[in-house]
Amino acid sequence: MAKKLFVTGASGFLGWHVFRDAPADWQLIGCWHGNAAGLFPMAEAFQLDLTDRDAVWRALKATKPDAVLHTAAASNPAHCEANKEETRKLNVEATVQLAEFCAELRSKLVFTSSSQVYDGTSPPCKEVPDPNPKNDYGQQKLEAEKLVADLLPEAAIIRVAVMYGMAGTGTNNFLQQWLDIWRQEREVTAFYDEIRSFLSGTAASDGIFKVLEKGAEGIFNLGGGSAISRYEFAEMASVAFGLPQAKIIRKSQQEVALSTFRPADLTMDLTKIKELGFVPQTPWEGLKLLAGKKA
């Protein structure tokens, strides 16, 4: 019998990756609250609104899932930055309203937070309870962290770094945006000094997982192999989608006023996920796949 995966953020980038890459063994079924074009085609999904407590239970006792997958946030840090109460509604008070729904229905859960709850100032980035998250956005990631360990202990929290790659119309992330740009012949300013451990839709999906059929609890790192330099991952992608003129302007986090407080070097430990089977892409490798496929 197939086991059953309730996901948040069916929509979203990520979510898209997961209803695409789920293994046969896995039914899907996931919400989404005001993007239903970035659904995967033929997903089973319906609209819900996770900051309202009473929907969320009557879903969650409906289909009564084995495991719930909890990928839905407001994941913009400048956003949050503007916008603290509001966004602290989704990303914290509904992640522990999850927890403590899986707790009644002891279903397992699954939250990915994110890279952004390190400082970047000790690369690379193990999996301690206690990062320095310098953000908005990673100081709610982690006190939802927190707040599910307290919970659920069984849970898993997987620290997700910045993600790239292909999906649905209705969703975007920054090498979309990227390409559309080069193809309309206009520049993109990267980061020389900003390190991250860049990971596709594709890898991300295989390492939630990995989490999901090893039964894993804890906190995992979940990034690509050989984290290199915005600019370094630019100019690799210019390369792997065969757009030699590319326009690439190559800055220094200092030489531009910065919105919001963005992490200078996110490299991170993934030892911990590789023991689950886990074997990360370099982002060369992840490029040329997608470059190839084109999905």
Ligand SMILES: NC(=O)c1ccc[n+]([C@@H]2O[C@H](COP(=O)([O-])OP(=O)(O)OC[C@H]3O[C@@H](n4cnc5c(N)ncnc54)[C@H](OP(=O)(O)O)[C@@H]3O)[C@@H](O)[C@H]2O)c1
The other form holds:
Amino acid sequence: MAKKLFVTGASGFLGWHVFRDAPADWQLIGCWHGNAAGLFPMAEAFQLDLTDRDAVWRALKATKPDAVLHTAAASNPAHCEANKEETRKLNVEATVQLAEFCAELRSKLVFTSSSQVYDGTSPPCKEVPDPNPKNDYGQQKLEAEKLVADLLPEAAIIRVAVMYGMAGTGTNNFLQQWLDIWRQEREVTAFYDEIRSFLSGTAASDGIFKVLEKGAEGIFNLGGGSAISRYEFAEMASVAFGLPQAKIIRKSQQEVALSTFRPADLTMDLTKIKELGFVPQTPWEGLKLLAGKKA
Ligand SMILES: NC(=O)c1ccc[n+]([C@@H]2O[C@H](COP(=O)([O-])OP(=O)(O)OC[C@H]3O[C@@H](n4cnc5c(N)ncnc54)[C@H](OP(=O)(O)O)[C@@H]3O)[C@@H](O)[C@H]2O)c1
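Would you mind giving the form predicted in complex with the named molecule, to go alongside the form predicted alone above?
Every component of the complex follows; first up is the chain already shown.
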């Protein structure tokens, strides 16, 4: 019998990929909040506000899932900075609530945290329980991680690297934005001193199902192989998508007035997730696949 997976954030970038790429032995039921256009076509999903405790409990009790994949979040660091209280309700309080309900229903919880829990000063980042987040978003994610781990030690917490890809029309990933800008012959500014383990949405979904299939517990980094700078990623993306004339302005973080702290180097140590069978993809492999060519 198919295992039942309740997916929060089904209409988000990651949710879209999870619905598209789920292995056949999982039955997915998702929820969205304000943007039904972000759902993968034909996804089984309903509207739910995760900050509405009673509604969430009713939905979970009616669904009785084997596992809950919690991807819903206020995922924009600048938005979290400008709306601390409101975003904390979703990123922390609603997450803790889900953990409580999972404990009661004996459902596995997989919570997507972020590489922004690290301060980016001592790469490669390992899955330490007490990293040092420097922006509100990272602090909210870490607070939620700790509360989840206390309530539900068997939960899996996945620290996800920055993701790229194209998820239908309802979401707007930075790569989609760059491609649109280049096609209008405008320029993209990209930092040469911001290093990331760029992760494709497809690879993110693959890593999550590795965690689910193995029933893994604890904290896992999930990122792509061969960390590079945003500037190098932009150059690679322009070539992979056949836009070699794309305009890319190479800058240091310090040359730009940043609204939010951006960690410098979030190169991930991927040893733990690799032990579950996850094979990290280089940015070039991921971009070529996305562009429809063989890596
Ligand atoms: N994107 C990245 O590069 C990245 C990097 C590291 C970690 N992460 C983490 O990975 C996870 C997925 O990220 P993502 O990029 O897929 O996020 P996203 O595209 O911003 O999607 C956020 C999702 O949360 C839902 N949501 C927002 N408020 C809600 C509420 N009150 N009740 C119910 N649902 C609500 C949204 O629903 P509606 O759109 O329908 O309103 C949407 O489905 C998040 O936990 C994020 O923090 C993302």
